[in-house]
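Just the one chain here, the form predicted alone, laid out as structure tokens.
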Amino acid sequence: MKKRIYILLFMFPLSLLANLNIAVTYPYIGALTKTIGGDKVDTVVLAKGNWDPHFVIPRPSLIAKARNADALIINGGQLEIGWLPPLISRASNPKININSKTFLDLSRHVELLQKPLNVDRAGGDVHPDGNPHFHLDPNNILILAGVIKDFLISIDSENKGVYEKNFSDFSGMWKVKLGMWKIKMANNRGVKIVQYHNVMAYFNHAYGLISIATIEPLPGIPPSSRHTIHLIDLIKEQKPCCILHDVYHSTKTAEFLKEKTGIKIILMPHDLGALDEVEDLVSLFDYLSGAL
């Protein structure tokens, strides 16, 4: 019997027979990958969706992970430039360095908003490739999803007609989704709204929702008095429906600022697992379409 076990494991290639151990660094990422991978891909999530994606802790659990990968997927658009530079040095895994046939850089392929004509420390904590939240445009995902099984069927060409299956049944049910979250927030074109950092420019974006402010006066500054006061007064005269906040920073500014205008204050998931609620794309989508 044993001999019969060596023989099939001589005729089948270990690539074969195992699944591809595919590292993302935030879970969405990990949904998709899942999603069009299916059955063919292992995926494993650096990062926590109620983290704040711009700091996370290179852990020896986290670099292990890596150090295990048969391939990497990021965000990209320097989001994770405080963090993963350092974890991919001390994996010293070559398929997952930056430039291999095995990295992918998601924000390459697609249009990044906000990019700065200058980058200049005076401006805060900029990112000069553009806004790197462009996964919260759920036209976007479908964009990524293509992205994604290319790449894998790049790497995985064996497993092509099932990528390409797995993409194809996404993209149907997306779509439907896409034409009801278009109907849901239709009626929120050209509501002003407030943010703590600019998380949801992509979603503004696709729903004609107007940021008026931050509670940050610039880019990872924390809000001072002066601003704050400023916040106040903009918001009596500018009457925004609300403060869109996330949920890695302190909400203690924006209560203040409720308690001097009135302003609601609604938690926006920026990635599954930020709020118990959102456990995958559909029902991250769901709640913020609904939030309003």
Contents of the next structure:
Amino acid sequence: MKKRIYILLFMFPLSLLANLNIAVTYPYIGALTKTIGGDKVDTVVLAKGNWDPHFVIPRPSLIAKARNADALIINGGQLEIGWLPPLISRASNPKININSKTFLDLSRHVELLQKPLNVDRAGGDVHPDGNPHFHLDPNNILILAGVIKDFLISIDSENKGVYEKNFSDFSGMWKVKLGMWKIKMANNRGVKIVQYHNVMAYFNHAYGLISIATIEPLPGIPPSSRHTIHLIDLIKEQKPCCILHDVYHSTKTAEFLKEKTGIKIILMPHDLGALDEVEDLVSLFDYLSGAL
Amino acid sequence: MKKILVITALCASLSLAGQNSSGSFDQSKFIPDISLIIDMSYVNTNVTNDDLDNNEPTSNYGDYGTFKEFNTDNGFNLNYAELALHSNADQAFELDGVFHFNPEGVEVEEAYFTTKALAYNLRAKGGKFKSDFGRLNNQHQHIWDFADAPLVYNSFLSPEGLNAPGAQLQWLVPTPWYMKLGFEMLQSGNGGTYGNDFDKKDGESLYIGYLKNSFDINDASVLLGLSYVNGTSNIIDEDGTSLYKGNSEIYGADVSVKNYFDSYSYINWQSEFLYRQMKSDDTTLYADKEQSGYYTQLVYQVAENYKTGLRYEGFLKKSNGAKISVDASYKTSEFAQLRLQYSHDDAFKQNGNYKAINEIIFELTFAIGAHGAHSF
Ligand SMILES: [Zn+2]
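Cool, the form predicted alone is there; where's the form predicted together with the partner chain?
To see the whole picture, the full complex is given below, headed by that same chain.
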């Protein structure tokens, strides 16, 4: 008898626990959802935080993770275009379908920067709706926390009080942190930087950093020698402080630029888990704001 | 006639985009995702198509090699221009249409609906579609790791694969790892084991079942699959003489281990084994009643835009050779790929002698339009 109960528990853990099971695409969304949802939600994060968010590997195991989710929260802005659509379709779970009320696209709730006027693939694999790396502006994190709070309330109104309390706690703490990061970054306003891909656009926007070039010649296109030679001249001429490099691309070209121009390379984590010391949202921005 | 109608209908639907672009009855927001993939090649081989047609079926390899789907001609080939349309039909159904235009005309490669609102992790599909049998059957040519399909696929499942009108039901089993159980009924008669000129009025069906599993060990994903198909063969030669009529079964087992080093590079070892049993006592059949074939391949994605692969394949019989293929591809972006493949095939038998086939394929594949998802 005891054995039988154990088997039932193993087969149907979700029907016995009342928690909402929420699938999210990236670790930062998981952290926000867990912060607002507290012990009322369980989160399943699909992508790894230390790998390229544009190239999440569509492993079949992700389908199993999305199979019994009660809701799905995505970054949106076409960041997931290369991997998520077939996964949603194969998970055979109506709750995560786009347009279902348990599906949330965060990009719909923030102002996107760098919306291209016209798109053409001759200009690379551009993000046609604008730059989708908006969570790297810490001011946006507060907006997103509010969006997730409203979303959780809309699907689980019974725990409205819990979500509101968690949000107001988070919001109070985050506002203090925003003030600290602002002071920390104040001296960096107007500083010129180089990146691999324009991942830091929103961070730059928030703190007045000026991104003068990217190591990739066009979005999504690996470095070319011609473009790299052009960069050497540009760096010598404009004297940017540093290369803010993501953790998932090879730093080979950046090292070459450093050798030729003496420019500093700084690894910038883009999400939780990108570097060992980045464990939560606060440590992500503590790290980013202290990196320069 | 049919082909002309298809083209007219497609042109009409696409030209909708141009009309009414700003008006009270603007429909442009409802244009489905559209993509066009063009695949072309230059082939150099030491055998002619006439030679291939005279492949001796008595060879231990059975009845493969007399026809191919792609890269058919020595010299230049336009393999296809694949037009794919995809959209939600409504809240309950998604619709997909895939059309292959080539110099001979247009083929409805796939045209099917998929459900999106069934409960219990069930999903149904209906229309003409590529079966999920085995590891490769449902893959489109432009995502293959090599320019051609394994010999055993061409031989048992036909160069077009199991692709016919029918219905499919799949269930994601509630296990902690990925497990999918599928059942399909397809109209018989698309070639290969199941007849190349089947009288469809007989209403014969293929019954297909499969179980697919996948789990991760660190950064490696392991895929294990078992597949089965049962149906009536009716193989007729060019003069209409029946060569074989009877029940045939094919059992398939596939395994792959794909280990990712980072977001852009991986090594994938993939192997598949197919066993075919033809059950009739009919003796006119040229091939063996029991056959099995396999391929095993290692693909190394070196970086975002470089990939190379090695494939070894054959049939389980004593005293004959195998085919070995090596390829390397380079992508200028996600939307353009150049591939060079060399293969050496000892399987081919002509006038009682084995004759080695050496083939070089230089293939170009381009995609425009809607961003396709990356395959696994
Ligand atoms: Zn991007």
